[in-house]
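Let's start with one chain on its own, the form predicted alone, as structure tokens.
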Amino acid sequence: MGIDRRKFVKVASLASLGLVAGPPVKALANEVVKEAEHGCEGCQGDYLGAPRAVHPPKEAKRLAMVVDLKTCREHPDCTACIDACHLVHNVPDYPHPKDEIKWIWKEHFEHAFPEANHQFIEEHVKHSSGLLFCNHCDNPPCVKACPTGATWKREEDGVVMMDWHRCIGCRYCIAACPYGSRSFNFREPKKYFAEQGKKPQPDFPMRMRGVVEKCTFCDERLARGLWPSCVEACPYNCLTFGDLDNPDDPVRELLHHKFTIRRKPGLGTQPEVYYIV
């Protein structure tokens, strides 16, 4: 597929002077989907390389994400769906590295996977990075550390979600996270985006100083009809979203096909994030 992060760039950065209409990320999708059409080169694997549907699943019970590392170890350079996802929720983009904020990261394989790891592993796997995000565990310890209850799972479909005027910064759920999928706002976002003249996107509250934030499977977008902004920017198909309790969805299509492991198991949390290795 031609759609590559060059691309991706110069789609968000024609939006953020009004040049295209609505958001970047849907000026994206609108290609990808063109050229989805006819087929996508890039994509490997039996069941990756198919058309998604025009909406998410609606009515889901268990959503889950699967990520095809190997298709995205091809592409090593790859950053649209980290850009698409910090940029239409206004994540800034700290230089120094105590003040990150992430919602999607890659992280080296070995510290991403230290279960996985092992001396016989091979070598371009061993040395590739990892795609990482919130689990959305089906048992997630975040929300039961929680005091104010500013974070929880919801019933309906089991995504972990953040009120953030709820959350009062005490960052039990960082450190009761085992998968370093939370971030803390040491400094205010708003101001950052002032400093850098940048402007917000419109469509996604700015969060504040002092309070915690992460991937919420874009639960806005999914209330729209819309997928996830990193599903929807991904140029190769790097990422399946759906419902894990629905037998025909491709989800569960690709877990029944393909090998899959997921961060640190044994923990008990039970993550909603698989990868194909």
Partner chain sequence: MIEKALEGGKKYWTLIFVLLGIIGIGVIAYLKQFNEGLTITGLSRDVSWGLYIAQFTFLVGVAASAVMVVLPYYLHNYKQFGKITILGEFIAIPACIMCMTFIFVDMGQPLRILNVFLHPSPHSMMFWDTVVLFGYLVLNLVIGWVTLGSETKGIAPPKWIKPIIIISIPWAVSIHTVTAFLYAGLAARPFWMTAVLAPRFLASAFAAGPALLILLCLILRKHTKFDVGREPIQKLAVIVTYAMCINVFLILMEVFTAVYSGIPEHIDHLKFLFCGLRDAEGVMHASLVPWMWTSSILAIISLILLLVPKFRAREGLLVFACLAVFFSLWIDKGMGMIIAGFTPNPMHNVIHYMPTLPESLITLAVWGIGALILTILYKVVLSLRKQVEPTRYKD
Contents of the next structure:
Amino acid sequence: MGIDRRKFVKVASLASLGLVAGPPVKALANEVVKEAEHGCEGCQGDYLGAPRAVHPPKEAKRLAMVVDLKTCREHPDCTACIDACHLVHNVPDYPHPKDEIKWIWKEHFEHAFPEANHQFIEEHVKHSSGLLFCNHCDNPPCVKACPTGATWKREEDGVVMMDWHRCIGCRYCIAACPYGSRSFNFREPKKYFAEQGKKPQPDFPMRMRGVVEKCTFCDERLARGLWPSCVEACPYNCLTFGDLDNPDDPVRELLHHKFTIRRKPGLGTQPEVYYIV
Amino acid sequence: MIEKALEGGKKYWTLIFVLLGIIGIGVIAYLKQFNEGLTITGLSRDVSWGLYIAQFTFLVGVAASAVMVVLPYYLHNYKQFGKITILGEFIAIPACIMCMTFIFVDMGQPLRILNVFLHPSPHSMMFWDTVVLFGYLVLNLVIGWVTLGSETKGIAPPKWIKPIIIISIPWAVSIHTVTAFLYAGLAARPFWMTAVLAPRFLASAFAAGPALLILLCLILRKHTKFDVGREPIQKLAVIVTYAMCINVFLILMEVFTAVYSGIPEHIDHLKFLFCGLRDAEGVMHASLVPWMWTSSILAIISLILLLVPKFRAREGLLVFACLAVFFSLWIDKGMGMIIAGFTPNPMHNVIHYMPTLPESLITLAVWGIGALILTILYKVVLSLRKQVEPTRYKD
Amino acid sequence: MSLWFSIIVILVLIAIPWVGAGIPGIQTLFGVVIPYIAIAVFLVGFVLKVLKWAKSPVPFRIPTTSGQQKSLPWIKSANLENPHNLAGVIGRMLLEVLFFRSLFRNTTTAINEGDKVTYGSTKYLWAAGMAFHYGFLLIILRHFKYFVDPTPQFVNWLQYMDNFFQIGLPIIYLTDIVFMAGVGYLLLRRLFDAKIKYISLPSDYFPLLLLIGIGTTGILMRYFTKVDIVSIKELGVGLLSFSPVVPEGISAVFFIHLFLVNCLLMYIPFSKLMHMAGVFMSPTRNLVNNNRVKRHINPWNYDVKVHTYEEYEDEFRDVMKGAGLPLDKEPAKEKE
Amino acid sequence: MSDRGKIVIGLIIFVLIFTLPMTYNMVAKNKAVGAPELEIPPEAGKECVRSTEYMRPFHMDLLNEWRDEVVRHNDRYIEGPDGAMIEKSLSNTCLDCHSNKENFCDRCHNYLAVYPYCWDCHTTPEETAQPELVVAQQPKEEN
Amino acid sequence: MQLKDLLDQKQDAIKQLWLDLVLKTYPPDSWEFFKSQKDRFQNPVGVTLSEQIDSLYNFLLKDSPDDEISSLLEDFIKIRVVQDFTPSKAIGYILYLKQAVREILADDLNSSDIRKELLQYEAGIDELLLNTFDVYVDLRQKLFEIRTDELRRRSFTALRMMNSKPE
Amino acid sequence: MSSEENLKQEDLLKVDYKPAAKDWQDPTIDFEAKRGNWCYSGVLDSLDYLDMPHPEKKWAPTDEDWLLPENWKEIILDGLRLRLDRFRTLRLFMDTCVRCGACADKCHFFIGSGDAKNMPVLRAELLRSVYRKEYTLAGKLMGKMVGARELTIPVLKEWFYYFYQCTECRRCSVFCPYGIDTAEITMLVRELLAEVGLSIDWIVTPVANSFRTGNHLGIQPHGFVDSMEFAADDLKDIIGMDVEVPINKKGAEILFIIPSADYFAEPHYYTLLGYMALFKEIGLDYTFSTFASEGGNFGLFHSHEMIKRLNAKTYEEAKRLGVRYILGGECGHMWRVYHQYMSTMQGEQSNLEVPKSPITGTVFENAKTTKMIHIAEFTADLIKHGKLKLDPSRNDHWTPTYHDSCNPARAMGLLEEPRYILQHCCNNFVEMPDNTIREKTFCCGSGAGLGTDENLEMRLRGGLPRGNAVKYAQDKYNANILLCMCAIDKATLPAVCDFWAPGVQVGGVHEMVGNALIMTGEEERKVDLRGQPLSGKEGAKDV
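Please could you give me the other form, the form predicted in complex with its partner chain, since above is the form predicted alone?
First the chain shown before, then all remaining chains and molecules of the complex.
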């Protein structure tokens, strides 16, 4: 399945050229971090993109993310990844929690990993946060639930996709997702942006009211050979993104060397987001 | 036949216009929702289904309950139900339509609702639910219309209707089973993920539906000249009794499993329903607690009234018992069932949900639509029956 | 045979613009000349026909009374079914014109179980009639955007409602489905209901086929072959603002569509399609049932030869006398 | 019975209704209303993915096709008329040339009263954030 | 009882042939018309016929009591009596059953047992025809009675006055 | 069985049934084979008496030559043109029919016969086709393709056949989306046929009789008096009181007009007894008239002119007798004329007064112009005001059902009054199926001058739907009497019931009134107006 070979090669070569698309997100991340951790020593930008490959794997079979919560919790006020993601995807930040939409967010450890929580867990772990987003499960319950095929698992790389043109807004997928990864557009985003006097990012469409949305591992950026915006934005390299099917991929390396957990593994959904705690 | 709905007395037209008024208000509220989105409801990303879906779930049961009169009449040739079978089938029609309307108003993108059929997804329970519900509506329309037509003409119903009636019996069971699967198949919601959900749904349906039918028969007796007689009502009361017993039994099974095992994922939902639950900030959420206790008490009262034959035989008490059954189940299988499924949420947090005014008005309007259709259908039945039964004119 | 004749006529009507539109320079004929002729023929023909009807008087008041008369004050009269005043007539006519009241009453007769005659309620013809007529009306109103500029707001509303369910691209118009289903049913019943088939003439099939042709070409243009609707609107507005132009690049399908519409317009005044005016004028529906209250004037009421009492008594005087009946004139003759 | 007056009034009403479009045009002083003038893209001369003759009636089908290919099949690029790869994107490709929605899209769409829901989500350049955050797109420039 | 079984097994074919044979007595263009329509009003002849054929066939097959057939026949014949049917048309179609049975069962008629039974069966058909004839004549008779009654009613007063005068 | 035997069978079944011709436009009526479906032609004496055109000698429909005048076609086409100019109805009905077929299975003749040309649409098409040929451009040019055909003698014969198979009951008109009234078309075609001398005897002879003697049987004044006195004697036997029958009484308040069958035919007669008892009880100042001794107007079945010729008597007699207003008895087409034609034809009657019930004082505003009210309106008003003492149990031996007669139902809308009366006079009143009563009532099958002997089969066939509905009421509720308010119904429904619902009697509404009415000073009733013993213990129940 998927794209025909010849085309893909072309696209891939294009993608390498598309690298130039990096700076704005980086710049943004810098700004955010500056604001959040003013005076921080390591905020000067050298760390950006240090240990990772130049661009994400081209022909990934099974994309996955490893979140280094150990590093992440050292910067409890940093929201670079969240801000970057919500910015480039034009996710509105509604004031009322009822209307809330989030693709990536922080949640208390005990809520993020209720089954890993216990009374005597390390204090700093206990009070830390988990970084949550769509798990892109191997066996996604949301996909099974969707009555119109508006959400599906992309066979070539395992991204759980959303088609906002087809979604009817029944929210069955929200009920089916064990991770609370999905949000629903209770309001009209474009109208809200206009009310707030905000200008949306041009690269990515907004959604219409009444459809479900969630993290898609930045499929639109992957297609251009860019890292997911959160990965790119993280000033501390907490997020490692790669292909599980490639034994040489940094993701594999991390999983090999570090102890990782996943959210609610007992449900058999096989989440593709791993956490180093 | 439908033309009979266009002629009626003062009482009939008053009822029609009151219902139209209720629907009208709801339509205005819906237009607001249509323009602004579901933000006007109390729903959120954590409690993403609420009042609408609660009504849907309950009403699927009401629809399915038609089988409780169809089955004895057609399969066991229980003649006493001859007069009420059509009434039962004609409850199923507005119930199905209300279910679909509730689904419709719950949609984020109602205009695209046909995507369910344009892009059929057999792996989705929602898809199957739509199919069986729609099928059941068509079945009941056809059966009701054809048998009523034949009865009016004074001839035997056509032969081809018999297999359709037979099909409708398992179909009725299927609509509620599939609706239960809609919930029971979700790994994300431990409260729903129980094998007894389908049987529980069926039991509650076979209690609530016939209870409603009894009430409607008694209303008809009081306000029109149409009397189904005592026998079928008593027979229905027995059905309600059995079904209610089984339903309560199954609920107790659920409670036992959760409480005795003590698995937080299971017991927390019950705690939320009956005692209230604290959220991450330590705020108590107990909005459903009084409702659930009301439901439980009503269930107990209804059981007492139904189980003692002397009480059951008194129609005055039977009315009360039926009301108790209906409302107990309406709470338990409606809001109790849906909201508790979402609370606490997958992150084990408690998010408050309370239906808003427009949401309630829309809900009321959908009930109004159902009541309107039911009124019209019953009016047709009564008018046609009047024509079949001997008329003795008196001042 | 009636059907085949109509089909052939329709095919010829389709072929004319198909071939014609290809001939350079002749497009003005199909795009301008014929439409103007069609409009003129329609308007003049329609008006003349109605005036011709109007010329004949309604000598007697003969409403069909489909409900209780107005008699004693305590008996509820059915003013809409049996009007006793103008309001009733207006109501009855509105029901008739807007909701096809009489057709709604339709029943189907059957003989069952040997000798039981039954009359089932049947609304199919009514439903198809409503679907077709209202579908057609909405489609015509929707076409206003091709007739005038700027597009009136009501067209936007109609389009919005008509596009309610998002199916396909361009989003399917629900009225297209309703219209075609309505006309299709009307045609099928003519073909498959033996008694309707028996009474059907070519002039019954022809308008249906014409409408199907118009609908089909319209649907073809919107959903399949596509046309340059900007040019078409230019043509339409030009026509209807009396400054006709025929822009380049309009496809033959459109000319077929337009030509068939023109044929329909020209056909109306000379055919049963005049029922659109006739329905307003039927004396059995648009008269008040108040003959005993108010005298209805027959303009050609003439005197007739009658048999007077005088003549009668003259003939029977003797026997009347014998029977003891009072007489106007005593039988004098007898004594003479 | 003399009701000819009523019939004539009825006829007049009928004729008035039938000729309403003409009256409307007369009142609106529409004289040979031509197709709306479209603003020709500033990069005039640059070829579009398809011919104008194709695009006029079929652009929505093309966009619809693109939409499915991009979203559902991850098939995002198409070879342009000059052989270069073009991203299948309304906002990022089409609007590059036809940058003025008002003077391009809207003119025809308003003329014909066609209001698609594309713009419920997709944005025009005027609507979007400052250009420096816009991701540079054109591979050609880099070549 | 062998013939009964055969008649039961092949009843659809026999009934169809019976109907066809009767309908063939009508001109060819109307034949198709009659065959194609299921509605009584679109096909007064065909539908009535097939209904009757069905009932009568079952009657002959089942050995039902005679009084039952009389009321059955009356229902069918009543309408025909006042319609445009000649007597032969109204009742004679029954005879075609013989031909239909013989044609359909042609291969089975070699056994002399069956042939014997067939003769018996055909005697039943003849009897049925006679029954039908009785019903038909009764109904025609009824028509004449109605006619005379009507005349009597029309001059009711005159007749009574005449009768009362002598007194 | 050999093939020769097969042949014999076919001989036995020799077909003479002619199926519908492939195309309805080819007329094929074999009058010989269709005996029982048509009526005898009008006798020359009657036509002569009425100054109607007629052939030299009597002809029969079975004759090849119908003795038409040489310019028959011209006469008909001129007549048609004249009527197109005179009747907007005709013009509209010719032009607007879309042949939707809604009327097809509404006609009792079609239901009973299955004859395609009994569908109202085709019946009208018989005329329409000629209209198209002669008066429309399309018809002239395209002929058969637009359903136009030449007027030929076979076409004319077909007209005669089918337009005398329409009872002008107007049931089809109720269902027609354009209100096309086949009755109107039938009336006009019959006018045209009459102009070339084609008419049926059961219409022209009653017309001639009515014209001469005032009633359709030709009963002369002394016969009328005898009948009435006979009836008064009969009534006396039942109620034990003398009943006065005023006839031709000048200065009476009310002129009472009934169909003549009421005083010479059964079961009409019992209705007459009912009226007499009622008027006696309320002490009404009324009179019968020998001159206007027939309410029924057979002219309605002949031509508009004939309606007027016969109808003139009503007002003339009212004027002569100096009554205040006119009361009409139970009759069908009589009331169609009185309701829909009389005032238009005869003009304002200033010498009469707006009817006012002398008993209740109710003013009948609904008869302001014609000054003529229906007996059912009159009686219903009496009952409403409690002026009658009624004992419905005297009708307990009846389970009545009510047949809405076509004309009062579909030309007047007189639906509730009779029901109201029956509700108060009977305990067991039941209704027939919904689609066969009120405005959807079925004709008896014999109206519009077709209630004669020679076409009995056709009448019974046309009576099938009505008979079947009666049977329904009989089977379901043991209905045993069919009440109606039309003399033709009373004359012909007994035959229909005898054939389709044996055991059901026919009667009139006022027969039930007469039975139930408790009269001051009456003897204890032992029998009803028919002389049948009352149900229950006789004598025990003396009210």
